Structures are given as structure tokens and as C-alpha cells.
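The chain below stands alone and is given as C-alpha cells, in the form predicted alone.
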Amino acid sequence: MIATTELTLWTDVFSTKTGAVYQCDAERCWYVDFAGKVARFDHRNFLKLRKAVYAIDIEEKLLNTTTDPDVEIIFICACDHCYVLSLAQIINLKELLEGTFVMLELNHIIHDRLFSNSL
């Protein structure tokens, strides 16, 4: 559960039915609300999380007919958080991160356009 005072400091970057990503300028970090927990990431670890999730070959796992469990452990070096996710959760997390980084890139493009036109 996220406290109301924390939410006032956080900016909603992107959200889906299964999770949300918030930006906190005061702490210079990101908060990922997913799979029943809220995890804090600095910029470097947030990029590592994206890289780890994008590296999972979901199609290969879906087509795999072995009896391996459909669970993936996402552990990021130098980070306190670990995710143990099913394939459906991985797809949801990937969707959340893709949307988040699209929004961040869009914000960056708008910022560049506004300041490049003002010069």
C-alpha cells in the first residue's frame, strides 16, 4: 500500500491494469508498483531491469514443451529487489516497461523541441 504523502511526491509515468511506474524527482529514482510490491530503482538499476525483462524470450518459453516451470527469476545485480514471475506476469511487466520508456522518450522529445525552438 502506497501512502498518500508518497504519492504526492511521485509523478505517474505510465500505468496499466497490472502495475504502474512513478518518478520521484526529490529522490531521483523510479518506483515500480508491480506484482504486489513497490520497488525503488535508481536510474542505472531501472535500465538494468528493462534490459533483463527485454532479454527474456517469451516466444521461446511459450513454445517450449518441456516440463520446466513457467517461472522466471529476475534478479538485478546491486539491487535489493528480485522478481519471481510467471510468463503472464513477465508479459505484463514488459508491457509496463515498454510504455514507461515510450513516455519518457516522448517527454524528452517534447522538452528538446520546446527548448530548441526558444533559442
Contents of the next structure:
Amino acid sequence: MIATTELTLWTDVFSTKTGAVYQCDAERCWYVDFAGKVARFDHRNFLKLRKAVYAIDIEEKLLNTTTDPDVEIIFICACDHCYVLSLAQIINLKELLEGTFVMLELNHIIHDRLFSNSL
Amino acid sequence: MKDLLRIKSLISSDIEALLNQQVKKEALSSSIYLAMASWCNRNGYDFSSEYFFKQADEERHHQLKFYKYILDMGGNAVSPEVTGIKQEFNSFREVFEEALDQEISVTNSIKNIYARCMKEQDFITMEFLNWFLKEQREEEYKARRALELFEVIGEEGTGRWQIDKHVGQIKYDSEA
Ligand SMILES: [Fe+2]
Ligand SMILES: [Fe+2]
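The form predicted in complex with the partner chain is what I want next, because the block you gave corresponds to the form predicted alone; please supply it.
Now the complete complex, all chains and molecules, led by this one.
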């Protein structure tokens, strides 16, 4: 499950056809490969990204028949990255993040079990 | 792969969200009691007004307890927005009826957080919540006792004046 790049050790957390998330233990952060760029998120900003994406009402956007473009800007306070995404991309990013957090949760359970068994 | 989420925070994001909801609930309680203190004062029930001022202070204290716990555990405490506070009441008795309703709803939401903690085996937050469970015992007792005064004293004649006087003396001291 460990992918080596030229620079650091990144672990695959989750990937879809449109993107991937890697974890870097040494830097204690995540790298999100999505919409043509690889962006680095620390713990706080990663949770803020999740919150921002989950807060978008996709259904409402689909039903919205006004003429404004279906573009969403995801800007995260105190974070260098900003995403300008189409509706389809938002759905993809949400799918990517949902899968990622399931994997992180799973990782947490494994750590929990390993630790309690070693007692 | 390191468990980075756990390294940063002792509480899960679900528990964090529930605790933030409780922060808001305590802030709401504080504002409700403050409105009750104002109504009682304006209508000549000075002891009850004083009683609600004290309750408002206590709720603010509860709010800060939750707030600081979230931060201490590595979470993100969110300062709540509190709106839609009822300022007028139809009767002296209605004030106390609503005070009890509010306490019952607080007890329920703390039980709900506790249940979630049990599911996650978050014993640390459970231990933190124990103080609140005990506090709710007192809060419900006092609210219920105030309403009882309406029954035993009665509102006729100088009844309300008597009730007001006794509200100021309500105390809960259980050794259990
Ligand atoms: Fe409270
Ligand atoms: Fe209370």
C-alpha cells in the first residue's frame, strides 16, 4: 500500500478515477491530487475542506434552473488553496473525500485494536 | 500509516459536533433565563428575577465548560449564534413551565451525547459528562419544585407574592 515518490514517503489513502489522497506521516499531512493539482493540507485545513465540500447542496444545484454558471468556489480560510469546480467536479471531490474519511476511520480502528491487544 | 486524526484530537468528529451543539444549547438556556429574569423583574417578581439571573450565570458557566473541553481535547470549539429568544410570557406560571421544559431538553441532549460516547467507547468524554448528569438532577429538581409551589401555595390572593418569595429559597442539597 506504500507508494514511493522521488521526494517523500506517501501512503495511498483512497483514490477514484478523478483523484487521489495520500498521507505523509513524516509531515503529518495529506496531499490531495485533484482538478489538475496536488495540494497539501494539514489536519485543520483538511477538516475544513471536508466541511466546505459536504456543506454544498448538490441536489439544490441540480434543480436550480437559473442561468448562472454551475461553478462553485471552495475557499478555505488560512489555507493557500482554492478550488473553482464545476458541479460534476464537486460530486467527484465529495466522493473522494467520503472514501478518504472512511479509510482514515478504518485506520483508526486498526490502531485502536492493535493497541488494546498489545496490553 | 499513522492515525493522524487521533494524534490531533482525542475526540471523534461526531462527538465534537455533538459537544458544539451542546455549547449552543447552554448558550440558548442562558439567554432564555436572562429573558425570564427581565420579565419577572418588570412584573414585580424580584426574587424570581434574581433566581433566573443566577440560572443564566450557571448556564453560561456550563457553556464554557463544554467549550474549553472541546479545545483541550484538540477539537474546534465554535462560538454559537443565539437568536429567537422569547421575551414575553403570558403568566408568572408559564415562565416556570418553560424553564422546566428547557431543563428537560438539556437533560435529553446530554443523555444523547452519553449514548454516542458509549457506542464509541469514549470513556473520557463520558467521565467529563458525569458532572453534567449530576447537575441536571439539581436543575430539574429546582424547576420542578418551583412549579410545585404554584400547587401548594395557590395563585389566589397574595399567592403569587408568596410563591415569588419561596422561589428565592429553593435549594437542592442531596448527599447522594
Ligand atoms: Fe446547563
Ligand atoms: Fe440548567
